[in-house]
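Given next, in structure tokens, is a single chain: the form predicted on its own.
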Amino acid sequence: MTLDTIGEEIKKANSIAILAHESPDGDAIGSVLAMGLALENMGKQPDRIITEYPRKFQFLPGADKVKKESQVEKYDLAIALDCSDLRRLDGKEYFENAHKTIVIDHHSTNTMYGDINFVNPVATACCEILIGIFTYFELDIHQDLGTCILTGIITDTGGFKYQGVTAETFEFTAELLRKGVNVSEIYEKVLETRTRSNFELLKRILNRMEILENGKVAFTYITSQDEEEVHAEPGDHEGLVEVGRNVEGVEVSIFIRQIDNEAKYKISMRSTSDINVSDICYLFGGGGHPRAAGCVIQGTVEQVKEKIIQEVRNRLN
């Protein structure tokens, strides 16, 4: 049973790193402290790493224990989090030296790269896929345990809102509520509160906006340069791509942000109607889930919105 090779390679590593995607969310960096603080309990002494860590979730349990680099070249296991591809891993070249692999995920699109892959796609959020793996190893999911796999939860499904939400996952928020865990606590933290950073980008953001397509999608964008002047730090850029889809009538909301000074962009799509964004994105060698996805595009903001709007369009009614 995969569950039980995941704990027997657990407990044969005597060195382990936990990794995420890049530019991680709620649920990326939930689910890495939620397993560095499971392994901890298991004995183990894991390694976190996360190149960039917004400041709005350092209020987690563990936040302190997160490091940028290792200096460990090569780890007995490396588990990946939250991270359907080798391409977007944070870290990768951890989890590529590494002795084993155990890839730990929710999207659809997992590409099964881990030596052991453990994938639920109907699970909301990665996070929930642990609560049933500390559940089934019988470890003990304490209040800080639990916040870390709230935290991740709430972002996924925005709150509960998003179409994928079932009884169990608020059964799952039930149980640790009854642990202590203090769900408008972290709601207002990681939904509710900006950052000035974000707020200055989300003003931008809303000056740019087109929408396009007779009123089926909005577009907007911001440049390194935005980010520079608004003195923008890691996560700050996190949530802008809602704003469109919260429009009346926007089917699908897409939000370009450039990467580095570079003719280079990484694209955010969120769609309300049947219109499947992880398959567009998948075109351009990104992926995500059917209503939350996203890819990086070579060219200027113009070029990039042309390739991007002419798929959306294919697919439009």
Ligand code: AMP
Contents of the next structure:
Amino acid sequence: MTLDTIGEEIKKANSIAILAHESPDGDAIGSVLAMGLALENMGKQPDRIITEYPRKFQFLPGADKVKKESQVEKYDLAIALDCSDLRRLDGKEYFENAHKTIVIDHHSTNTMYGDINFVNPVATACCEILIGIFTYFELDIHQDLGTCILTGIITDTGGFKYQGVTAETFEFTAELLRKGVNVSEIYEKVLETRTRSNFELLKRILNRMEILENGKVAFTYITSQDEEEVHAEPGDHEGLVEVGRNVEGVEVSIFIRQIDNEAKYKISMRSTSDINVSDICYLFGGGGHPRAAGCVIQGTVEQVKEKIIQEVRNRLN
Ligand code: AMP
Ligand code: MN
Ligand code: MN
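Now show me the form predicted in complex with adenosine monophosphate (AMP), since the one above was the form predicted on its own.
Next comes the full complex, and the chain you just saw is listed first.
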């Protein structure tokens, strides 16, 4: 079974790198930190590598052990978490050079780019898959480990509110509460607190938001200049796409963010209907989940907007 093979590879490895997708969200961060603690419990000394660690996740156990880069050229083992394809992997060079590679993920669009791939698209978060793995390895899911795992679940379910949340999600959360995990602190820090820069970006995206296609599509954007003006740090744009989705009648929310002052935008899409935004993003070389997906498109705001809305229009009733 795959989990036995994963266990064997971990046992054999002397040097291990733990990686996740670029622009890491709570699930990516939670997964890396949880895996780091779990491997330490297994007697390993893994390197957790995240190039741009968002400030809001600084409170998590093990955050101080995260490295921006590593001097190790060839790891015995590299583990990629919450990342659907190699292109999006932060620190992909460590993965490409590693002797053995493992991918653990919950994106249905995962390209299975590891030597060993453990992908479950039904899981609400990569962190949820880790619970299964750690339980299989008979590791104790203690308070710190639970805090990291729950951070991933809380972020990727929007605070237990998206489809995909099951009775098990709550049962597991209840179990962690008993172990002393501070659920309200995680909730408060991860979902309820805006950085000042994020708040300034929010004002801009609200001003620019257009409700199109008979009220079914919300569109808004930020440029690199906006981010410079509000002194945005990594992660400060997170959550802005949710604003449009919450408007009555909107089925698809589109938020685009300029990349490095270039004629190039990162697209974030959210759906509240049967429109599968992952399928749309896949057309542009991206992917994600049916109700939350992303991709990168070249062009100006107007050009990118037209390209993406065209595809949404084709799917609206
Ligand atoms: P985001 O809008 O960046 O929060 O991403 C929403 C979901 O789509 C997340 O699960 C991402 O991992 C996934 N995603 C975002 N951008 C891409 C991309 N370029 N390729 C594949 N998956 C993506
Ligand atoms: Mn993620
Ligand atoms: Mn995830």
